[in-house]
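Single chain ahead, by itself, as structure tokens, in the form predicted on its own.
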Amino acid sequence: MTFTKRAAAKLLLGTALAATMGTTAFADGHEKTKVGFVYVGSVNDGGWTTSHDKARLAMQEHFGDKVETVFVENVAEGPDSERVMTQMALDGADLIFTTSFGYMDPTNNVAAKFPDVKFEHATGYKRLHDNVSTYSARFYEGRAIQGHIAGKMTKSNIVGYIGSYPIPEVIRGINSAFIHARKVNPDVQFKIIWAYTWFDAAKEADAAKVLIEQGADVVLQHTDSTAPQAAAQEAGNVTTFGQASDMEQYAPYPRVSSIIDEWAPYYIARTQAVMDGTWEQIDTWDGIGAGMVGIGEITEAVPADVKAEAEAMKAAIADGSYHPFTGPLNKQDGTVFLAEGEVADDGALAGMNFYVEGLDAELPQ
């Protein structure tokens, strides 16, 4: 990028700015920290950044006039979302939450230019200033939750997953369903349809409409939109699954639980230490055990001994005694993935980027 000497100098003026006067002194002598977020949709999208927006709100809360926050929306990943960050940064912001995988190296990018501000990327993993943390949540273990109720519920034996980007955290969230799934039901099959996109109610809803059309009587999400959600009501009969936030308008039916994922502690606990002067670069992945995911209500949708095991199994994975990921399992070619009783490391899950055995579809490269 090339700067003009105008603009290199209001750049290095409001880094400057950024680095000395983040926080806003009051009469009484207490600073309030400032604290932004770039969200990839709508705080009214109904999922994933309606989850981050309230948890936005609840910190607001805790903290009353000691911190004050800011936020854009529809923030596109790539270059304009580096601009949304830089102008924060510019002006004041102690602390920014970048709530999108594809704003991973923006985030990186700015904080390059901007060391005194500490930044939080959320579902990614590089680090590559000591201001740099990331955080995500382990959304797999909802999902597994998610493919025993989908395989009981099943009639037709065809469960419909509408997918975002083909990367690890979607991946994993498709084989955890998937093997779940099976596991209760041995004829179901998946149909993955890919809608390249995290957010947009058209593709969604259409991308569920062919689903069911294809025969799935189940369709999952790991897209923001309520509209599947729509679409699986306005075809009758045909069961569907909160992502993110707990979508309750749906319930009982077609909505029979829900992914709920509670950033609020988190960003609680954050923006306290840059407050106490603690903040240190971390890597978090939590899960249900960590309240970091929650499960929505399992609604009277589902049939009494179902809810039974989907509840004893939150409980496993949240005190330890049950990993999603154990073997035996195989990849999709019949190589061996994990051998009985193996549990998968951390390492394994976070570069996933195959199909378990069994699913009948094909991973974009």
Given for the second form:
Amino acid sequence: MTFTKRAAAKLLLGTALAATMGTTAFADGHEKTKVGFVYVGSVNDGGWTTSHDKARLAMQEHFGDKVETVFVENVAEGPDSERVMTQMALDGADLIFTTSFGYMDPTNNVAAKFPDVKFEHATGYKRLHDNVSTYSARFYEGRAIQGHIAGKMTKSNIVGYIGSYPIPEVIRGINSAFIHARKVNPDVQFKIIWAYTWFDAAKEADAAKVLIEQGADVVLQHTDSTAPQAAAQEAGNVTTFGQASDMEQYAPYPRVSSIIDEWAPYYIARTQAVMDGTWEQIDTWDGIGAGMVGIGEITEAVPADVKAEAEAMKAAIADGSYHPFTGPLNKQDGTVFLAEGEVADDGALAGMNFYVEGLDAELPQ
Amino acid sequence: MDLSAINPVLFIAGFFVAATPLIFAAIGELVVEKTGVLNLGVEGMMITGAICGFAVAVETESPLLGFAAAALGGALLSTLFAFLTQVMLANQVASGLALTLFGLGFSALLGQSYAGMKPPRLEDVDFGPLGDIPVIGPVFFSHDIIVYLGLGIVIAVWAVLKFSRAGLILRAVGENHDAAHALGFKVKRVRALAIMFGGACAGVGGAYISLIRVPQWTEGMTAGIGWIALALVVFASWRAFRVLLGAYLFGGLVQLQLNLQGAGVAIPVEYLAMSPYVITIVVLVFLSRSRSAAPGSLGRIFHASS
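Let me have the form predicted in complex with its partner chain next, following on from the form predicted on its own.
Everything in the complex follows now, all chains and molecules, and the chain you saw is the first one.
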């Protein structure tokens, strides 16, 4: 018994020694910067969370040994996420990216408790503490291009739209797509189904099927899984667009193009800032021009002239000569939203809680 | 609002598809509960079946082999529950919850490399001229074999429970395990077999989601259907045909909600989402007045010496 104990003690000592040596060997430069990511879905969702995780891996590759990244997936929005963030902060994270709208209050709550840890919240607007930044992409720029293609592609003149939650970001996307679909096709109608989830393959599939049954031959989605793409493929003659990730496995048809979220440059820049000690609170909202929103390849299923128009619009949005929300535009109730030639300012866009004129649907309250 | 957008034929046909996973999971659980065992691990067994079925279907290119594997996977996981509750005499509620948590995590692990893949398609059964009958054809004769298998299992369970000696023994074990034991029936063996049957059914129900309804694999894709199945057994007051009725009602509510939204009817979705549970609670209240529906030994641990 004594022998075993002594052997165990020796072993322990050895391990401890090795561990210390390991640390000292590393401590000559600077210590690793630890970056945490909180994900709402699975890294395999093929959409939103996949795009964030790809960016995490790109960032990891960029910095190599200088950073250590950790992530937790499938974290429910609300109090549970607060626990996950707290644990990350306690485990020594220097920078934490929280990548869903519903993490807004939890992020700020945890940030209050850990003033030395930097927090970056995606798609939110609350920065209650100096160590909280927010970042988002102008997805509505991509939606404008989708709307244009959708308006041209639909034969039934019914475009289905799977919404997640009726929040400004999603409503903005619906409006942007609708405005541009109507511009090229005055008869087009939108059918909108709210799934009340970001990521639930079965529900998204059901929603897509119902839209198709009700006559939609183009389905846009603002949810994270590829289930609507699978449903469209099954139906055979339905056009879809990749959401957040390229979803190229469904190209060239049903997926004819996509909105791709490009987070990697931002993640690299912000991690670098933490390393350099230059991190400051910012509010980032970048679009196609800055490279945060990418437009996936427009496939041959789209007629060449439509593709050319879409690409021209993309170029115009990128160089700033065209804004997707340019007047004259009315709200759904007929009141003026933007006068002739007027361009929506970011404040109006950020808080958008109304449909534009022509949309035949009611916004859930 | 444009209710004419809803095609009633497709709407009702959608009932069958939405209800099938529920039918399988609930009828399996009904048999388990009829023997006096409460297995709260339905969700875990479903999701395990979903990934086992998906993986095997993708590897072998055969959806039917996938369903067989799903039944096997669900049954295997349920033997863990049988071992814990029948051999180790562990608490059934805790073991069932553990089974759900384990199943969710284990399936995510198994499914790592299957995300984003497309499973082989299961063709609809060809009924020949029957499928061409207007209205009736698309509603009743345009489904895959699993939908009909689900109906068949409900009828079989009903018949076995009502008319056969095996069904009588099964019910006896569930009503009063001490009496059944005194009569010489192998209480634990009956229960273990029922648990495995329940696991197999739940597995097939889960695979129906991953192979046909969605069809693809994502983590946690059963998204609470196992819990609705548990509520459904109570709603059905442990009767096979009421399970069928309840599954169409619960599955139909989901379809109805989506269809109404698509037609532009502004309805508070929350109410429809919670309605299965509210209905179950209401049914429970009524049941508690008669106090005869639940199997007498439900949830109680059996040991021959006590």
